[in-house]
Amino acid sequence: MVLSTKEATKTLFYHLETFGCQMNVNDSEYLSGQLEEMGYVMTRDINIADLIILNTCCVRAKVEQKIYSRAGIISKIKKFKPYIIFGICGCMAQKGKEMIKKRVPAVDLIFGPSQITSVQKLLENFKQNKRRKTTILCDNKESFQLASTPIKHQSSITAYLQIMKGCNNFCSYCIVPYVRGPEESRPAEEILLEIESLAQKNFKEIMLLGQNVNSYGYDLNLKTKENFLTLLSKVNNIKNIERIRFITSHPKDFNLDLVKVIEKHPKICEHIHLPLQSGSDTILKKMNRKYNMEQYYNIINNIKEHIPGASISSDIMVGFPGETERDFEETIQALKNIGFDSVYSFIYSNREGTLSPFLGKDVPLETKKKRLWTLLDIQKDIANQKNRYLIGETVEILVESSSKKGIEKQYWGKTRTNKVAVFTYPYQEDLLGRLVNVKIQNADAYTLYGELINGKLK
């Protein structure tokens, strides 16, 4: 899209906000570099940005009741500007296209995931229209076209990529495989290519993204024989790169021979995030999580055996419709038996069109809001006991950011396991992107408090 004479006379800024997952993250990446391709200007300030977008998550009420309270604003500052652009657009846009425009009449673009790469396209039209009508895009079964997509990344360090999109999971309560479509997934020759650009331009970590990467290539499966399997293997050898993750994976679909892949490849990080959301087989069937207790803790114990040192986090969901006492209790002990590093646990919430009001009794808000605490004290305590296990320990991290601190600057970045490291350096060469060596002095429940090893650098 080329800009009017008039537009390209004057600097435009654009103000983009992201909700959600590190998927939403990336689109916002592909958002950005679209936008800066035409010309625009990212800026933090809202009040002088002459393009607003709004990427939206709607996983849960919560966050859609924060996006409309946002979506308020700034339709109060597009009433006294209204030359300003305003567009919603991912999840929440594709779920309730009809409902944001009927509740967000200020609202000038609405267009879902799929149509992230298709942005310029869509301020075209909706100038072609000479802005006389909501310009509204949200077709979850167009496929993405990402090799030519320009993008910025948020980091100069780790790069996000997205390896497949869709689910075709149907958890009873998730409505992601509505608003993101049916699994499809890039082809092989496309994503390496990709990270070996990457790689030219000094990224040193590269998080794979998928809704369910375990499951990436069943779609090419019958043409290439590609799986996540192969996929990780060829990154592997992918020169420059020094860190592999992914995210996010399915326990019904992750095997020993998986957890053999990251034991066999240096450069795959020992971290693994596999969602639990519930330690009662009751709730896991109504949930049709397609996997019971024992299959997960025999996956548990692979990956402890395999991977000697590993950290696992999870997902946890309370108050699912007709969870007991005793099914909490079941997810409790769950939680004490395996010991996750570190778990993202929340309230049930109810989304349209889904299966999960159907399947018991709601259970009061503050039971649930009980059993949410109770499950993060427990929680508190495992990660500040495991993080403290490792004072006195040397790790290894890739430094992520600084800032000042007096005299010195204070660094961050992660240890391989993902656990959150600060150290200071007093020197002035600058550790960005480098992989050090840290001793660790103390810790919490979040981060770990350590000391360069050998003091100033070689």
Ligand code: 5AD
The other form holds:
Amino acid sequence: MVLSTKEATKTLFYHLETFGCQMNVNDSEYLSGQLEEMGYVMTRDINIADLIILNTCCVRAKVEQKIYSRAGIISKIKKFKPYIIFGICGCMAQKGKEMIKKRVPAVDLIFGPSQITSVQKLLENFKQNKRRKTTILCDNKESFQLASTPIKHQSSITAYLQIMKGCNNFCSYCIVPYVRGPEESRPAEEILLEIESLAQKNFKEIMLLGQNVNSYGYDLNLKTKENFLTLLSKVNNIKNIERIRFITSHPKDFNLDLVKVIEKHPKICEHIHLPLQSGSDTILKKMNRKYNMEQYYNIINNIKEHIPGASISSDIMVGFPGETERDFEETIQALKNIGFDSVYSFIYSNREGTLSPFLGKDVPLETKKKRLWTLLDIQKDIANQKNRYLIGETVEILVESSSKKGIEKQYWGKTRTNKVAVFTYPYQEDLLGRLVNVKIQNADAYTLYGELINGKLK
Ligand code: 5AD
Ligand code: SF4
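Got the form predicted alone; any chance of the form predicted together with the named molecule too?
Starting with the chain above, the whole complex follows.
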């Protein structure tokens, strides 16, 4: 779509704010791609924007509150500049379109995650609508249109790539299956073609995205027999891609075959994100996670046995309805037994429409907070120990960004195990996008600090 002659004479700016997970970040990349194809130019300055879009998340109440507060600020700007177009899209839009319309009367466009790829059409229709009536379009069963949608990647080194949409798991606390709809896998040929094209554009790392990547292909199986394992080996064969990562895995589908595929294929990074959620079998059952601690420990043992040096990260929630002190202690025990390299921890947030509020007594907020702080403290020590263990080792870093530090340049990148590493380099030569060997000299819970091993640039 092209802009009308009148519009084309003036630069139109768009301002986009993204909340939530990598899936949303990737959706925003598609939004940017389409808007820039229309001639819009990105701005960080909300005050000069002609189009403002909030790409939202609704996994926890806190993020929703933040989004409403941003929407309040934008509504005020719109009072003085009524010609601005204001859109709210993504998961919160899908979940509460009517509520948004009521609480944010200034909003012009409300659309769900499945309509991200239709933003050009939505804008075009809205501009033709003389009365500027709020447009609402939220159909989470609409199919993928990613292959034919322009994209603007936020990094030129790592590319996010959705291999499937939706989730069929219905964990009892989670709103995602309701807002993102049922699982739908993209055809493998489409994914592979896209990765080949990314390789030609010099991307070094591919991050395969899905709410539960392990069930990729289950909905395609009858026709193609394609699954996550076959997909991974095919991606591994694509030339010039150096690293493959994927998130998120679900323990119920994480079998020994997958562990062996990671072991066998050199480009698949030795980092596994495996959300545990709770260390108590009682709570796991109430969460409808479909595994118990014995099964989870089995997976961890398989990973440790077959993929030496692998790092494992996790998501853990505290304060699920009915969680007792003993349940929480079991989570802490699991944390200590497993030794995660990093953990994203959350306070349980009641999501209307999910089953969890009916499964136990609400845990008082003070107790939830106390449990979160205890967990964070213990995990920080574990992560610190794990990282310090690497001091003296030489690790491979994919260099992702740089900044000036005096006359030297400071570089930032990640190990294959997804740890952030920082090092300085005194020469002009640009290392961005390169794989380099770095000897670790120091470490804390979050970062490795090292020096480049001369002559080992790849
Ligand atoms: N409350 C708190 N955390 C939640 N998550 C999902 N739903 C909720 C909720 N209602 C967390 C889970 C999930 C991560 C992406 O967000 O830990 O793995
Ligand atoms: Fe939510 Fe569970 Fe699906 Fe993850 S697997 S998106 S936690 S329902």
